[in-house]
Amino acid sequence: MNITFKMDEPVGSSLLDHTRQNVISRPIDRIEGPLKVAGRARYSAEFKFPGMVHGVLVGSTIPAGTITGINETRARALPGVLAVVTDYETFLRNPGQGLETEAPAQGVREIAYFGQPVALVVAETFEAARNAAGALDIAYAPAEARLDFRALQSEARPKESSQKSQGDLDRAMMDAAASIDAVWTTPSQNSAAMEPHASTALWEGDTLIVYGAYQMLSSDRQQLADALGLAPDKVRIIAHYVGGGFGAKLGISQESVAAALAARALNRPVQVVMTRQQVFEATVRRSETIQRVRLAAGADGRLTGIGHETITANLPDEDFSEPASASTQFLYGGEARRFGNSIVTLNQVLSASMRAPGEAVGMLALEGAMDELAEALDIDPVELRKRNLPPRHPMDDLPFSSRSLAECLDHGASAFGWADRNPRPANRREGEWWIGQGMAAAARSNMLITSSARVTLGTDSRALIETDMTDIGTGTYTILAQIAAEMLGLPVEAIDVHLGDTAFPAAAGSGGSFGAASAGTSVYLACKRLRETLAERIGATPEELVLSEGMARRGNAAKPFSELVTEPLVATATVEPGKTEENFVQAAFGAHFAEVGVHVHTGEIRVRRMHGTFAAGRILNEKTARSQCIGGMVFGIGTALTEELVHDTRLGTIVNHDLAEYHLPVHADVPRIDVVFLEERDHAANPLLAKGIGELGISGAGAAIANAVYNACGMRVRDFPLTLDKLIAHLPDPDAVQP
């Protein structure tokens, strides 16, 4: 039984609103949790095979130029060394972008950035390979490198597909009762997932098997096959567990192709694990941005114009550009509108999607500008946002599929105690700390991606889910089990979930906050087909059928599954995006509130508490969803206060290329965080009526903190992160307000 469902019309209702098992949405613990805490969940670098050897990548030591020769003599002479693998044409120069099906840029003789992998040293042990990698002599002909983003911003080239304009923004700015025209800057950032990029490659005949740390196996399989000149059915990728990704593992990375080539050359399994420094230097990053935001408003606070134009950076011949204005385009009204991106070509590691691409840094600027406008008009920031919620998309004139932003703003303000906030900056002091409060809206576009799953209902009253969907720590195993358990009337313990193997039906993968809803819908549809079979066997219509606790009921008649399922029942289902994607604006929304302390003498910033109220359709698991939002809000703390990838504009190196120097929020930086979900259903999103939530928590979180810093000490800092050196020289007189 194979069925395909295309999301062309809003669904009238979802079976999940009528089933009886009562497990959907509940805060169930992650079912793979015990394996992880016991160390029995194996990650890509933990697989061992007979005869397996180890490879270590060697990266370039210049940011631009050409390799003129490699002297392997010293490296090959060291104990345990088996090979120095080089393939100037096939090795990946850049990692892949998410959802791409063709190989990323190949060919490594020409150097595009410092740290670009150019060779692989293979030895019997990792230690021997690492030692030999340091002994490899590579000669270069250096070329002039483009390294200074700020200095080269005038050379940015417009990305034509991003240019959008409506009305006369310049006139709106001139005629406005109040206006904001300012520039915000954000630095380069790294995803910094716990698990490094790793591939363990082996060949079975002419078929390549890779145990890899990847987020989107279906498209990654196609990228890898294309890179190696193989048919996709000759490549199998396995990734049962992935230790975080945040976008860094959406596409394949250099170690996959290198491991595959080495394994074929040596006829032995080869494992290649990037060092932490290589992860920073050679995988992907979020681009630095320069964002100009313009807001024009009448005396009543209603926007008459809005503009959001961004300069980003990327490698030569790469077209990805951080879409900072993504939510700006639909979040608020205003007749005159202008949006666009421009790209500076740099010799720095690839820029690509990092958690909440666009919103994570774009809403720092937008929501900061809205806070400044609220002050200029003497209107409460919450009220200003509510006044500017458009009834339809301001440019495309499309309806919203669902939008509970006003409700989120009101609920969040009440729960946080916003009414007690002192709107005057630097007017609340506790001991040696200025105290301030800030808020920001949250928005993240919702997507549905083609996804398939196979569900088997066995004679033992257990169900098996099979899909190449991944779980990168977000709870996919548990959510899919809950959907199947609810639909089939079984306890969650009776659901077996097999993920992360391209031998299974191809799923959307983890990314873009579309994984749970897309893969979950395919499971839902397969289970719906199984329900129809059970209904036929009990003599009921699908509407009459009630499934719970392994029993099928029609009125007072009931039969156990053991009587109805005499051979395994199998259903495979695929969901595809359709016309609802074109006919509705789909997004999840929320509201962030934050309280900070700013030290009166040093300018140190401490986040004291945060609150987020969110609406994202049906919440599939309250516990995993809450954890995702908390993680996003912690991400927002890092974005606002600590995270900055520092590039040496002379040498092209990354100065802070590990977790010791790339400053992430730690426990001491994270306060009490409250998360609330409002009841909502989105009938245009998918049959689950759910929307993505993984990246919603970060969208706007950093802006709420920055706005709170201004309220605390009166300093507007538009250059992120807000480190104390940007505050200390401009702090208010500590004696002005006594504690």
Contents of the next structure:
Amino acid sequence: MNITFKMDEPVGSSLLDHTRQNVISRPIDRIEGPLKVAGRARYSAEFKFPGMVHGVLVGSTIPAGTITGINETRARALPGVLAVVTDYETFLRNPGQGLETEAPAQGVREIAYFGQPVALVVAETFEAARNAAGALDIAYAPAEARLDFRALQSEARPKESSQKSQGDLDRAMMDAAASIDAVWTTPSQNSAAMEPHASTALWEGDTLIVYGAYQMLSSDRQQLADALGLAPDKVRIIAHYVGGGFGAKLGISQESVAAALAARALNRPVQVVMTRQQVFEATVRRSETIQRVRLAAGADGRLTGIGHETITANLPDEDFSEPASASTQFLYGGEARRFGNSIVTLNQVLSASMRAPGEAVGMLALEGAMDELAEALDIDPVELRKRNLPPRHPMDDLPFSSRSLAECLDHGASAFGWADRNPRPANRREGEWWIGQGMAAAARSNMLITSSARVTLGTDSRALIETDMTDIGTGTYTILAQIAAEMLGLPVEAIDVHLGDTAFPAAAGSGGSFGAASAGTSVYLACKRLRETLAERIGATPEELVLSEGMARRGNAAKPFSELVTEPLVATATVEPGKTEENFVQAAFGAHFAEVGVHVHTGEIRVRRMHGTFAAGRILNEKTARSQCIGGMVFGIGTALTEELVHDTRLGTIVNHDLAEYHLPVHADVPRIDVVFLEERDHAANPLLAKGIGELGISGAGAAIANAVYNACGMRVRDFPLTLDKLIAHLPDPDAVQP
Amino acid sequence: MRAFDYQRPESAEAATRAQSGAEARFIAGGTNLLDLMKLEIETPRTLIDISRLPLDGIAPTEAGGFSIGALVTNAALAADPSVRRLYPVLSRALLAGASGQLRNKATTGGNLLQRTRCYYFYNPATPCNKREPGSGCSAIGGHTRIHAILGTSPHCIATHPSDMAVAMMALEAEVEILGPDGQTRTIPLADLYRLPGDTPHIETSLAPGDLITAVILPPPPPGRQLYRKVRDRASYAFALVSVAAIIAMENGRISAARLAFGGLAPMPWRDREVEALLIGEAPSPALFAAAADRLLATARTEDGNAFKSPLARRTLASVLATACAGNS
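Next, report the structure of the form predicted in complex with its partner chain; the form predicted on its own has already been given.
Following is the full complex, with the preceding chain placed first.
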């Protein structure tokens, strides 16, 4: 039984609102949790095979130039070394972007950035391979490198597809009762997933099997096959568990191709695990941005114009550009509008999708500007936002599929106690701390990506879900089991979920906040098909059918599955995006509130509490969804206050290429965080009526913190992260300000 | 990591004899050394494991202080009831450092001898005079957020990253050293460290075979003890500026003052002229400013660490105000 469903029309209702099993949405624990805490969930670098050997990548020590020769003598002489694998043409120069189906940039004789992997040293042990990697002598002809983003910003080339304009923004700015025209800058960042990039490769005949730490297996398989000149069905990628990705594992990275080549050359399984430094130097980063935001408003606070223009950086021949204005384009109204990106070519590691590409840094600028506008007009920041919610998309004239933003703003303000905030900055002091409060809206586009799943209802009243969807720590195993349990009237414990293997039907993968809704819909559709079969078997219409406790019922008649299912029932379903994505603006929304302390002497900033109210359609599991939002808000702390990937503009090196010096928030930086979900259904999104939530928590969170910093100490810093050195020169005299 | 030989001598004396040969390193907690070996910044031919030697006791001294065995872990030292009661500056400094896991492994002796966290020292692809004498300093002119502004040289601007050592400097701790000749000597902690000058690769006055066996704390000095660490996040970050302060007041005036600073210099930094300037004076913002002027008189900054001057100034003012308030 194969069915395909295309999302061309809004769905009237979802079975999930009628099955009444009280399983969907319940905040149950992750079903794979016990495996993880017991160390029995195996990650890509934890697979061991007979004869397996270890490879360590060797990175370039110049940022631009050409390899003139590799001398293997010293490396090969070391104990345990088996091979130095080089393949100038086939090795990946760059990692892949998400959803691409062709190989990423290949060819490593030319050096495009410091740390670019150019060879693989293989040895009996990881330690021997690492030792020998350091002894590989590589000669280079260096070329002039482009390393200084800010110095080169005037050379940025426009990205044509991103340029959008409506009306006359310059005129609107001139005629405005109040306007903001300022530049925000955000630094280079790294996803910093806990699990490093890793691949374990082995060949079975002419088929390559890679245990790889990847987020989107079906497209990753195509990338890997293309890179190696194989047919996609000769490549199998397995990733049962992924230790975080945050965008850095959307496409394949260099270790997979190197491991595959080495495994073929040596005819042994080869495991390649990137070092932490290599993860920083050679995988994926978020570009630094320079964002100019313009707001023009009347005295009533209604926007008459809005502009959001962004300069980003990327490697030569790469055109991904951080879409900082993504949500700006539909979040607020204003007739005159201008958006666009331009790209500076840099010899720095690939810029690609990382943690809410666009909103994570774009909302810092937009929502900072809105805070400044609110102050200029003496309008409450919550009220200013509510006054500017457009009835339809301001440029495309499309309706919103669902948008509970005003409700989120009101609920969040009330729950946080926003009414008690003193709008005058540097006016509340507790001991040596100025206290401030800030808020920001949250918005993140919703997407549906083609996704398939197979559901088998066994003769033992258990169901099996199979799809190559991944669980990157988000709760996919759990929500898919909940959807099937709810649909089939089985306990969650009776659902087996097998993920992360391209031998299963191809799924959307984890990325862009679309994983749960896309993969979840395929499971829903397959279960719906199974319900139809069960209905036929007890002579009921699908509408009459009630499934619960392993029984199929029609009115007072009931039969156990064990009588109805004598052979396993299999349904495979595919969901595809359709016209609803063209006919509606789809996004999840929310409101962030934050309270911070700024130390009056040192300028240290500590977040004291955060609140987020979100609406994202149906919430599939209130616990995993809440955890996702909390995680996003924690990354919001990092985005606002601590994270900065530092590139040495002389040497091309990444200065802070480890987790000691690349500062993510630690436990002590994270205060109490409250998360509330408002009830919502989105009928244009998918048959689950759910919207993506993975990136909603970070969108706007950092802006709420930055706005709170201003409220605390009166310092408006537009250069992120807000480290104390940017405050200290301008802090008011602590002895002059009395509480 | 290069291959190495491993030895586990039965006594401290045997350990010192073993280490006096070339290219051998003692290893105890290994929290810094192993990282450096993985990056091949340290490439010892021999590791001499001292972790099981009986140097893990904390004992009162006849002088009224305490002797802390070199192998006492940072966690144990921070939690010791006598240390918490009599030397709170030390306990607080320890707890401000590293993470719980690291403090459980890191030892007193090893903490004193940890290497700088200079980013460029840790990247073998870049020149570093400390790593390869004469190759140049990549930090100067580079990213210097965590670098020193006092006691530097044109050859090196790295900081010593310890918190513990800053508190011990304020406590006027001494270091007990067993030499390969079997003789034990005791030197002030301040004399353990050397400023970089034109030999930044030589960081201490220890000779080959010298083994730190204990840190001797004198009797606790009078006054209120504070440790204040300013850093880029609330935990697990090295100090941008830290201050260990021991301040006694009499009749509204500062009667005794000891100040040591972290994050500013290649060694835990103490400036007795700053202390002398405070003693006998009534606390005031002007006095604290004068103390900061004195402290920073010789500061030499780069673009990236120039903020440390105002930060040190303001942190010192905050610490002194707190130490003097409610302290009579």
